[in-house]
Structures are given as structure tokens and as C-alpha cells.
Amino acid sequence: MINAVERKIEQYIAELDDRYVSLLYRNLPHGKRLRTKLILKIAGSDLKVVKTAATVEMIHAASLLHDDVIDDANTRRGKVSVNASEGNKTAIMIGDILYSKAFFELTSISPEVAKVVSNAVVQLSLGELADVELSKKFHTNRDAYLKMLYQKTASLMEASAEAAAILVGKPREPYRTYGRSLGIAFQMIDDILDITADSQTLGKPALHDFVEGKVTLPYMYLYEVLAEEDRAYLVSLHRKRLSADEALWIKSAMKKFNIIEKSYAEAKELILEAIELMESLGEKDLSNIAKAMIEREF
């Protein structure tokens, strides 16, 4: 039924009656459609469910367009980003168009679903702003980091699961919790892969997050265990274009202190909680989605 969601998005884009927007949207990388999978597994595939998934995916695409502008990203999933090929103004406006069309279509689905999803977009925007602020200097504010992960990534995953539950009359809270845990773990693993995966797999340079100023969980754990001199060196590398030796020093230090394993264990704990919750409700498919994330690769 993912194809039905893709067709619905294509219909929404066609209704805009703008060839340039249609062309740019067709060239966007679509990713794994994880939010769509959650919605369909929870709520089935009637028209309101398909519409909900389509609007969520449009919102997600819009957020990535804006994110690439903020990060000065040249690629997105291995393809040239819209801001790199068409300019920041075009990327921002395409994002705004997708947001606006999604909100318009949400009004025809359900007031409660529209409320849940639109609130997630508020959280997502707050998370994007927090990410910008946190990236200005090296920090070890774990609470701020986790709040930002929730807002920027997990809030829309949480809303997807909750909205799907609303559509079919399932209890909202367990699905909301599942989506939140999955979203936070997803981003934690994403942060880990930025360190462990190669550039070709990532579709962007390795260690890109740290160069861009993002201090993720592995860097916080590393800072905690380093001697004072090495702490100062790590901080000096923040927001710096890394040489091969500097990148190797970071990766070697991570390996020496088992930082990746420690960070991964924290993400895995959230995933296992999500698995247990869904299995208690007999939601085997949702449990399997969470299990697949444990070994996630790009």
C-alpha cells in the first residue's frame, strides 16, 4: 500500500499545477518511508489513512529541504540537494509549498489528526532551532541534546503513530510512546552511523555532523572519559574541516573507550522497550519494524 501513498502525494503535487514544483519533487530522494510504514501497519489502508501518510511524508520532505539550507548541505542521501542545485530561496519555498499543501489536506481528514500532526511540526521547528543553537559551540548538555532529538526527529514519528491510532480507534498512548522511542533511537543510530559508516554509504562525508557543529551522544561520552589535554584537543576540532589524521584520532579514541558500543546500547534500550510494548499489544509488524532498526544501515 506504500504505492497508494506515493500516488496520493503525486496527486497532491499535480493539484498545485506547477511544472517546476512537480519536477523538483520528482527529483527528491524518498528514503525508506518509515513514517508511512508505521501508519499503514497501525491503521490499515483506507483513504483517510493513505491521506494521512501522504501529508506526513510531505511534511517530512519539507523539513529536510529546510534542514539542508540550514546545514549548507550539498547532498541528500547521495543526491545533489535542492539548495545546492537550485539555490536556498528555491529550497525554502518548495519546503513551504509542501508544508502548506499538507496542512490544507489535513483539514479534510480529521480535526484531531490535524491537531496531532500540526503540533508535531511546531515541535519539529523548535527542534531545528535548538539544533542550530546547540551547534554554535561544543557542549555536553545531554538533556538539551535528547530534547532536540525528540523535537526534531521523534515528534513527527510519534505523531504518525498517534494519528494512525486515532483513525482506527486504538488507544493513543502506547502507539505515541512507541513512535517517540523509535524516533529518538532512529536519530541516535543516525548519529552513530555518521561516525562509523563510510562516505559512500552515508551519501555525505563521514564525521560530517561534528564538522557542522553537532555534538552528538558519542562525542559527549568521549569527552567524559578523555584526559584534560585530550578534551581540549577534541573541543578544538569542533566545527573544523578535519584532516585525515584528525578524523583518525577521533575514531581511534572512540574505539579505545568503546564509545560506539556505549552509545548504541542506549539506542538499543529504547528500541527494546518499543518492541516489548508492541508485542504486548499483539502488534507483530510494528515489533519487527523496531527490530530491523537495531541493525539499520543506510
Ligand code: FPP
Contents of the next structure:
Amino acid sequence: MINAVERKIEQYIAELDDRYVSLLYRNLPHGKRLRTKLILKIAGSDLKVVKTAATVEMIHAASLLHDDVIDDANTRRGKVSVNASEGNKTAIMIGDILYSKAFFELTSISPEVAKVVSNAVVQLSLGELADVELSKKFHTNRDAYLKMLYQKTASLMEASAEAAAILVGKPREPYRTYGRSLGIAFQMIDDILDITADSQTLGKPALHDFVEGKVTLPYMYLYEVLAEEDRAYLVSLHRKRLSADEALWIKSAMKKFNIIEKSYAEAKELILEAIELMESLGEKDLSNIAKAMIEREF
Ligand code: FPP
Ligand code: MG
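I would like to compare: after the form predicted alone, may I see the structure of the form predicted in complex with the named molecule?
First the chain shown before, then all remaining chains and molecules of the complex.
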């Protein structure tokens, strides 16, 4: 079924009739297609469902192309990013093309689906702006961070699940909640993996978030438990290219105070809620997707 979505995206790209766009799209690493999996598991594989998944994946791909420009990233999923190989201008325009084509196709699926997905893109963009703002200086504003995380990552998963429910006449609310919880937990685990996983597994340098300015939950929790002097040291490392010793200091402090366990428990709680919700609806496959996220290693 995922193949049908890949073919649909390829068809949409071919319709653009531009060899350069086709070439760049072919070279883009695909990722886990998590949004597609949610949509197909909720709604089956009718043409409208496949089209919805294709548009959501194109929007997601567009947002990452733009995000890599904004973050000045050199790699995406272990490959050289488009901004790094082709330049920022091209990366932005390819993103614009994928995004606009997806919107054009969305309008012929259903007005309700188009509304839900386009609203998520507004949230996505607001979330990215908030992320950039929050990264400018060290902060411990958990509420602002969680709101940003919802907007930036969970909104499109929430919309994917809701759109799928709309297409097959299932109740929207539980699927929305499921998508949102999964999305927030997904990003929380992403933030943890940035600290715990090695750079080869991640496809980007480890501790990259903090170097980029992103004060994710583990850093906030660490700050809370540190003594004054160590707090000042942690803040001094924010937005700094870290030496091996500095990186080790952060990792050891995280270990000493069980920060990773605490952060992980928070993500797990959301995932367990999502599992419970789907089991109450008899949606075994969807609860399995959530279960797999608990074990996620990259
Ligand atoms: C990755 O975050 C970024 C996102 C999930 C969303 C980016 C959204 C935009 C750029 C808004 C504009 C989009 C469109 C289509 C108009 P990250 O940098 O924390 O994660 P990473 O490690 O994967 O880069
Ligand atoms: Mg990024």
C-alpha cells in the first residue's frame, strides 16, 4: 500500500514536467513515511486516501527542505542536503514546488481534508518560527517549547490522522488525539536521540540541537537540577561548537541526574495514552505503530 503512495507522488512530480525537479526528488531520502502509515492504517487504500498520503508526504518533504535552509544543515538522513549540494535558493524553490503541487492536488480530494491539512501547514510554519525564536538564547520555558513542538511536528501528524478519519467517516477526535500524542512523543524522542545516539545512526552530528541553539526538554531538566556554577557552565555551552570534553560533560551530567530516563518517561506516557485510545477502538495496527515508537532508535 505504501508503494501506491510512492507511485502517486512520482506521478505528481512527473506532471510537473521538469527534469531538474524530478532528478532532485529522486535523490531525496524518503524517511520512515510515518504519516503515510497512519493514514493507510486508519483509512485503507482508496484513491482519495492514497492521494491524501501523497500530498502530506510532499508537504513534509517541502518543510524539511526549508528547515535545512533555516538550520543551515549539511545533511538530511545521512545524505548531503539539497541546500548543501544545490544551494539555498534551489532548496527553497524545490520546497515551494512540492508544497504548491501538494496543495493543488489537495483541493480535488475533499474540502474538509484540504482545510485540515492546510491548517496544519499554518501551524507547522508558526512552529518553525517559534523554534527559531526560542533558539536565540538559553531558556527554560517548557510551555513555549511544548507548544512549538506541537506546532512544528505534531500538527501534521494530527492532521494526517484526522484527514484519514474524515475520508472513511470515523470519529475525528480520537484519531486527532492519537496523531497529536504520537507527534509530540516522536519529537521528544528525537530530542533524546540527539543526545544519546551516535552521529552515524542519526545521520547528523550528535548534540547538534544544543549547538544549533535548541534547548530541548533534557537540557531544561538538567538546568533545573544543576548547582548554580554548573548552570552557568551549561548556559555558556549553548550555541557553541562543543569540544569533546564539553560534549562529555553534558552527557555525564545527563547521566548523573537520570535526565534521559525522566525525558523518556514523559514521551512514553504520551505513547501509552495513544496505545490505550486505539485499543479502546479496536485499532490494533495503530496501537502497534505507537508501541514501535517506544523502541525507536533513530
Ligand atoms: C524539523 O525540525 C522541521 C519541521 C518538522 C517543520 C519545518 C517547517 C517549516 C520549515 C515550515 C514551512 C513549510 C512549508 C511547507 C510551507 P528540526 O529542525 O527540529 O528537525 P531535524 O533534526 O529533522 O532538522
Ligand atoms: Mg532542522
